[in-house]
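Only one chain comes next, encoded as structure tokens, the form predicted on its own.
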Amino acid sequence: MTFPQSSRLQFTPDLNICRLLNGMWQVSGGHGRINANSAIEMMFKYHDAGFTTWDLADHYGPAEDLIGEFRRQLMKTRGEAALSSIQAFTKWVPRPGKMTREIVEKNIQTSLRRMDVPSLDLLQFHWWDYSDSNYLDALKFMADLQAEGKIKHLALTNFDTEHLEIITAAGIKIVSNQVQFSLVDRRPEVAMVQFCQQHNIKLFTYGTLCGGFLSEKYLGKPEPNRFGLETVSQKKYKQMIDAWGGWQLFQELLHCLKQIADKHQVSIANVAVRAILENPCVGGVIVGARLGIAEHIQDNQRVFDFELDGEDWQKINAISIQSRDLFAIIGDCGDEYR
């Protein structure tokens, strides 16, 4: 299957990416045991299907090491030129505290070594405590390393609009922010999207499928109790569904999405992803990849086969308007982590 041009984004002048990113959080634990050899085999399948862009982090278990081994095997079997077809976006998530050039560089060097790359395509920075302003020092040191060629582009993870504005005003060039964004959690639409559009910053979204809840598997099913939740993601997003409006309203959303999916001859998951991808501020949606355990390559490919129309959005918004205001309950993007 050949992807249409709409499946790709010229994210930066030097990075052309797939708009569905393979999320590697699920190799960090809590989603099933990962066999490294099976994982690498599956990475080749994703890559060959057109899913060439990977989202990972320094703390996602072996994720950076898997990228490094994948690169080595790809070069060995297909030549060095094939390496240019991979885009690997990692994160640095330090403990708050005093930041020095030495601390920052040491951590960046670790990621470079593990991923076996001369320069990080995109370094997405997360900071746990806004009251500790050392995050600005960390970013300034990262900008220095970027100027030296060790990092191609700087980005953020789970920063709210207020602090994204502070960072931008400090003269630090940020190209993207990774946030939770789904038809259940539409908080980015309140403030983040407008700011990002004004400053040419893209959003990469996660939680777009609510840990798999936005699928046929849960349509018409009784509310699961905490013992029936298999993964860390399911436990997290069940709490989000509860805060949003509860299981009954969520079932109404699933029935709505099923009608739209049947109309376009796709799946509920396809509709849920497509809805977020159609936001002009969104550069890509991150879909978790349980490498060597489960894959949804063929289903994910259909995301680019259709577009939602006005009638579809009218039905979706009629459900959304009945939900609670998560921005008022939780706060802006990323506030659930602070």
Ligand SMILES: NC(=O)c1ccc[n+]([C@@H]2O[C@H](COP(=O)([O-])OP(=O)(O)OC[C@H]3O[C@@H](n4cnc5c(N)ncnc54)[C@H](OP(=O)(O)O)[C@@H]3O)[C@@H](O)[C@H]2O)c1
Given for the second form:
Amino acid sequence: MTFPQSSRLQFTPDLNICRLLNGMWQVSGGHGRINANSAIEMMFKYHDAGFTTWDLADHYGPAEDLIGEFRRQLMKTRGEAALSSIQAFTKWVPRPGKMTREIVEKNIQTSLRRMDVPSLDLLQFHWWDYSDSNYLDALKFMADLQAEGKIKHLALTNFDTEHLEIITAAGIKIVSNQVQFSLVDRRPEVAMVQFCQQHNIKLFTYGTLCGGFLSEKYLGKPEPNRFGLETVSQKKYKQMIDAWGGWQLFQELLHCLKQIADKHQVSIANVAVRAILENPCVGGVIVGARLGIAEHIQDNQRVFDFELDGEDWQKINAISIQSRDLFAIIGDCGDEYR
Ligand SMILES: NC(=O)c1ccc[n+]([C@@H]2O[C@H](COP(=O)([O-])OP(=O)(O)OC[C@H]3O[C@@H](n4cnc5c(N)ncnc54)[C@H](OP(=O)(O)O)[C@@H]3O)[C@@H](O)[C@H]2O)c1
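Can I have the other form now, the form predicted together with the ligand, not the form predicted on its own?
Below is the entire complex, every chain and molecule, led by the chain shown above.
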């Protein structure tokens, strides 16, 4: 199956990406045991299917090392030119505190070495505590390293609209912010989307499948108790479902998505991803991949085969309005981490 042109985004002049990114948090532990060889084998499968863009972080267990090894094997088997077909977006998640050029450079150097790249495609920066304004220093040092060619583009993850605005106003060029965005968690629609559209910043979204809950597997199923949750991802999003409206309303959402899915001859997961992907501000949806344990390559390829229409959105919105206001309960994007 070859992907249509719409599966790709010219994200920056030098980065052409697949709009469905492979998420690597799932290799970090708490999602099943990962075998490095099977994981790399699976990375080739994703890549060859057209899923060429990876989302990872310095703290996702072996994720950066897997990218490094994948690149080496790709070069060995297919030649150096093949390396330009991978895009790997990592994150830096430091502990708050004083930021010096040395601290920032040391961490970037580690990611460069582990991923075996001369320059990071995208460095997504996370900060735990807004009351500590050292995040601005960290970003300025990152901008210096970008000017020296060690980072291609600067990005953020889990920043709220207010702080994204502060950073932008400080003259730091941010190309994307990674946030939770799904048919359960629609908080980005309140303020983030509008700001990003005005400033040409893309959103990369996670939690779009609620750790797999937004799929046929949970349709018509009784509410799982905490022992029935297989992964840390499911634990995270079960809490979100509870805060949003609970299991009964979630079942109504699943039934509604199933109707829409049947109409388009796709899966519930396809509809859930498509709904977020169609937001003009969204550059890509990140779907977690338990490399070597489970895969949904063929199913996820169908995301690019259809579009939601007005009638579909009416049905979805009729469920959404019955949910609690997560923006009022939790706050803006990323506030769940603070
Ligand atoms: N910046 C941040 O703070 C942050 C936070 C969380 C995640 N992330 C990023 O986002 C990525 C996504 O992770 P997530 O935890 O949010 O999980 P997710 O993408 O919402 O869910 C991933 C799970 O969905 C299931 N799935 C995938 N495709 C499917 C399909 N077509 N049909 C049915 N089920 C399907 C798989 O479950 P099975 O494996 O059980 O089959 C997979 O493990 C992470 O890897 C990471 O890169 C970032």
